[in-house]
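Form predicted alone, single chain, as structure tokens, below.
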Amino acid sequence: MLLIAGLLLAGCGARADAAAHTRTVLAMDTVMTLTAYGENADAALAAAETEIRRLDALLARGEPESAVYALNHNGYLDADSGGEVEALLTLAAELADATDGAFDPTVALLLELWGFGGGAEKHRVPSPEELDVARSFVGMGHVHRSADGQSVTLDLPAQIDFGGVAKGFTGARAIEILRERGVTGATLDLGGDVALLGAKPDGSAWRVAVRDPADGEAYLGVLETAGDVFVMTSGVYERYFEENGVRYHHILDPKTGRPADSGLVSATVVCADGAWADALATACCVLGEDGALALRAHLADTTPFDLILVTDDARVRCTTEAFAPETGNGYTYELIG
């Protein structure tokens, strides 16, 4: 059993002829485990793996052959070399607007200053003057998409980083490929995030464990859910560095240019849309518990989602009764509407 941010717990009673077919993929700086059921599963998984690798190559900011690298260095990208980048930027603009800028892919210049991502990481604390300059190039107003959707221009030195949405976008595309090829039940472990398709072979609910951010060998509780959802987690506990006794994590607040200081350690989003689930998890970590709950209420009619929030004072606030918490781990749990 793998212990990850969201982990799939095995059920029992599955039919003997409903064998699981599995592939392991190294992509997007993580190990992904793809599992599908049925006679078409192997071929479908092969197609899903091909798509994951293609999108990884397209969206990797630090890879010189990627479309995102070309946009960040040339300030221009046409549809022939990055049509999906244009589509993702259109989606990112919607997400930035919906979250009041808590999610924004133009934070890449800030990430570079702090030494996060884009290749070899050399961490440091930037000066206030450096942050002020970098912040002036943060915002979707620096991204210009042509009216016909055929090209994108970028106000350099503004930079794009899709790290807050790429796994959700890619997972959704992989699920779509599996569905197109007749797979009726699948689980994608995207390296701490989970995508679920359809039903388990035995008809029971999927069970996803949510990791305890304070202990990588334990989990907070188990979410029981039907398929066709994404369980995406963002947290401040995996990528960070310390300097002069202060810990600095990689989830940056676009408005301050600094690591988010929202009182949240992690945010898990359960949503039917993979890209939205991924971006909303990041945005919630920036917004804090009250802001995250307000965002959920704001999007209730258009993009409904559930939340499992972990605060820095060991509280877990959950919006779904489908989450069964562990006991005796030092957390206090609250189910909220």
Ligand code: ADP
Second form
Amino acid sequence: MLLIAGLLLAGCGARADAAAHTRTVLAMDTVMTLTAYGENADAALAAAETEIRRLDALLARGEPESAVYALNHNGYLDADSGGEVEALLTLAAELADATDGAFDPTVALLLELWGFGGGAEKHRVPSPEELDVARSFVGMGHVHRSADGQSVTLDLPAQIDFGGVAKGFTGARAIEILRERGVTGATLDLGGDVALLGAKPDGSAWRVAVRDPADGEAYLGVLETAGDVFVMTSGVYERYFEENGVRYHHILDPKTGRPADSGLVSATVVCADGAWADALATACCVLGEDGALALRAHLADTTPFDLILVTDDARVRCTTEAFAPETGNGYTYELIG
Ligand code: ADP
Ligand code: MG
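Would you mind generating the form predicted together with the ligand now that we have the form predicted alone?
Below: every chain and molecule of the assembly, starting with the one above.
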């Protein structure tokens, strides 16, 4: 009976498909789980996966076939592959500007020196002299975009890395593809970062668990939100190595050339723009508590966003009442008005 009712309802076409359709994608060094509701969800998810794979192949710094690899090795990208990378560099320049250089994709040369990303990991602590030389090639001033927006030149040995923005940028593209194909609700788990589209079939709010930076199995609390929003987290616990008992992580402060030492262990940004959400989360880890809140105030009119910050002395500071913290986990929680 139920099956028949289901078929009849599906056949009448007016009712949205309430079933969740999912797809798992291994891309951008992580496991992504894409879930969509609505008509055409399966076909739409397949199209989203294709786009995710295309952007992964275009942007991966360590992939010899990628456009970013070509730019980093030749110092030049022409219109064929350059157009899209050029657009991303224009966005990156805006982001670098807005964050006073805390987010900067030319941090790549420093990442290379520390042995993060870019292929085989060869972690080591660079000397102060090496860091000084590399830092002189950090800054968007070393990236030159042609007036027609079709090509890019790079002052080698300056390098580009889109690791701090790629997931947000790609998630936003995937969401657009789902929307265009009639999907009415979707959650894209991009490996701890989440993109939300529209509404659940039953109209209830989305609930996004925010990870406890100290414990991969636990969560800090749950964010309840409507769709069309990105919840992006950057944390210094994601990738690191240890040498002589000191931990060195993968979010670098472009100003010092060293792993950010801002007092924050993670920053979660809730924002309507995916690329901005991702980059702002990375930037906030560099800027620290006060810097992150100042950045939020600075961007209030152009790119409003909410923050959930976790400090290295176990404080959680949050700018939205939509976040319900877990209790009894050792964190003190403060809602910032
Ligand atoms: P993930 O969620 O994958 O950990 P994040 O958004 O936290 O990614 O970004 C971390 C990545 O961003 C690093 O692995 C590196 O590729 C890049 N990155 C590190 N520091 C910076 C920085 N200051 N500005 C821009 N990108 C950075
Ligand atoms: Mg980021």
